[in-house]
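Presented below, as structure tokens, is a lone chain in the form predicted on its own.
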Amino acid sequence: MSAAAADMPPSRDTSVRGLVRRFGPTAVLDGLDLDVPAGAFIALLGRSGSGKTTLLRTLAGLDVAEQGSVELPARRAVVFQEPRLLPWKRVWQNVALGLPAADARAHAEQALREVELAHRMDAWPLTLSGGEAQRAGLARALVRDPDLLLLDEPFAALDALTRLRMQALVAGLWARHGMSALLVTHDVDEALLLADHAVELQHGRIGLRLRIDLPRPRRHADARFAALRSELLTALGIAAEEAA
């Protein structure tokens, strides 16, 4: 490596090339290529078994691909569908897991304030509502100041109103922090509300990459929203009337 290259800041881009992951004879990821530029918000959709969660777990370092290359930012964090809070630790302690002890509480409090949960920082996890628990999980990711935020269907278990609030919260945090985000979701409307691009997986490869060039904040009533929604539903093999 040259001296000039050594002085360059680490890349915040994500690049996947030729990724292969098999489970038995089935290739869940089959030569997948994907780019997530720094600061981009990508929604990952596809039918069950298309490789969405396997790809996210690979990017999170929780699964190992058999072939291919992955270039990632050094700082990454994951928000899972289940908050996975430790019930014997208070909320702030869950958020601060893995941080150096010095100033851990202060950093946790700042992250909890960003997700509007600072008033519950000393609560026990079992006293939280579903939405509050997921906010705590989001704070645990934010406190690590990630360049890449990986979201594995984080709103799937929430009621409709809480889900809308959490979507708005994530959109605001993404815009404020300037991080990249990769969201696994089955919800076409969620993808259109949050992402710059929607990527649809088919048999372990990209079937469609759709640019979502809608102004923010987004509205379902926008005619362009409806057109993009129809295009995504068609790619997923769902008739618009089935999703209505």
The other form holds:
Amino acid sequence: MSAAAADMPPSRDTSVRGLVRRFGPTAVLDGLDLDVPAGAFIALLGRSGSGKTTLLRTLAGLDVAEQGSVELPARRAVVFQEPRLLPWKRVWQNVALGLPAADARAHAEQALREVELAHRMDAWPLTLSGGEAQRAGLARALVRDPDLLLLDEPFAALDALTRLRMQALVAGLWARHGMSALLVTHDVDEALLLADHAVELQHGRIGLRLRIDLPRPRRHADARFAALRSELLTALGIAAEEAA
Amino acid sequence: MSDRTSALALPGGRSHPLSAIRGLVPRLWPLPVGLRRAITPLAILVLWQAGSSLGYIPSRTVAAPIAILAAARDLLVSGALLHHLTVSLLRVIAGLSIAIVVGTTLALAAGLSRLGEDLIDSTLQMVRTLPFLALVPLFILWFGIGETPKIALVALGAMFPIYLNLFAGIRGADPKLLEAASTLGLSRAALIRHVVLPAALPNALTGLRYAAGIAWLSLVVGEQINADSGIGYLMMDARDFLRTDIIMVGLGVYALLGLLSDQAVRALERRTLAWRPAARVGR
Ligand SMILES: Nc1ncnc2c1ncn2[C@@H]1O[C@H](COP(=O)(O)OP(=O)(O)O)[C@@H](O)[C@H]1O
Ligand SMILES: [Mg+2]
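Switch from the form predicted on its own to the form predicted in complex with the partner chain and print that structure.
First the chain shown before, then all remaining chains and molecules of the complex.
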């Protein structure tokens, strides 16, 4: 992966060009192009094993692609499917991990307040519920004030009600902070609730790209929501048939 | 803490497989658990005393419980017990301290670097298969018959569980946590400090618990050879005079010391592993 030309001002855009990543003989990412303009919210769909996590890991700097170029904002943060909190550190210490020591606790508390978890800041992570732990993970990402937030199916393991609350929370945080977000999800409704664009990863590239032009805050009950939903489902369904 | 609470408090909400069965067994005994557990040992004590008093158990085989108590009192009053106990305790503390320092250093070197692993691990894994107590004759040749061979034996025996468990703990640190922490911009040193070492701590303490047990075992062996003080010496000396009562006192003291050191490590676990829900329940 070669960093793109050293442009003068550090860009807050994310741009991926010609990304190739192989595991053995099969190319999981095969010349993938993707743009996440500053402030955009992109939902990344795709069947299991299509390489969504691989793409996210590359953007997070956890995986190195063989070919292609990636241009990224410097401040990035990741929220994984599992909360991945260090169980031996209190919630606030997890959030503050890696921050400069001066007022780390105050910053952590502020971020925890944003995810409505300030009252648990001194708790041990293993005593949190699934939703609370995931909110702590979100606070840990937020506190770094990222320009790009990477979310890998962060709500997949939560119950339906908690998931709805988390989605509303993320929508609010994104609107307030104005960072770009790339959300991997299986859930078409989630994409429609949160994203400006839904893209589908297919055969190692971005196949489908659908603009989601709904007013915010979004509601399932909205008539246009239902229309877009069937449009997206059809698009995904047709794509699946072509693949077969 | 009753069995019931600890069974329910296992992490992840899983309950102990036995707890389901236990629930089916009617509670015939309304006695508290501690009392129920004491029944068998007490019965043995009573039978033993009766056997001795009635002459079925000769005192040269094993002394009667009451005779053992009397011997213990005499040894306490004369100060002999305290003297030998102090000597033994100091040997274990010295040996265990060396084992902790050396074992931890080696495990850190092998666990945190490939080069360290190549240089240290396979060699130690080989040496470990030696029954280290078989080194006693060599140790006597090398170190004479003073304190050194005894402390060395304790140190050698106790070092392996510390090394092995800490090494396994370091290598077993959850890669997912490491990955998550590395996305937070932690340096390698910070990753080791905040992720790897705390992840290895439960293993390290298990190693320490085993090490304490082996330390006492090594001391028992070490003190029965060419010693002129220590609990082991007290017992060997008693053997020459067929004083089974004193031998039994020595056994009891060893058992007590083993138990106490085990409890000490468990207390340390409860303090340092307070983050584990199971640890807070205690056992
Ligand atoms: N470290 C790895 N080693 C080998 N194969 C991998 C590795 N990581 C992912 N893969 C493979 O790459 C493919 C894409 O995986 P992933 O990106 O996790 O898919 P998704 O997140 O879309 O479900 C899968 O077939 C997976 O088995
Ligand atoms: Mg995935």
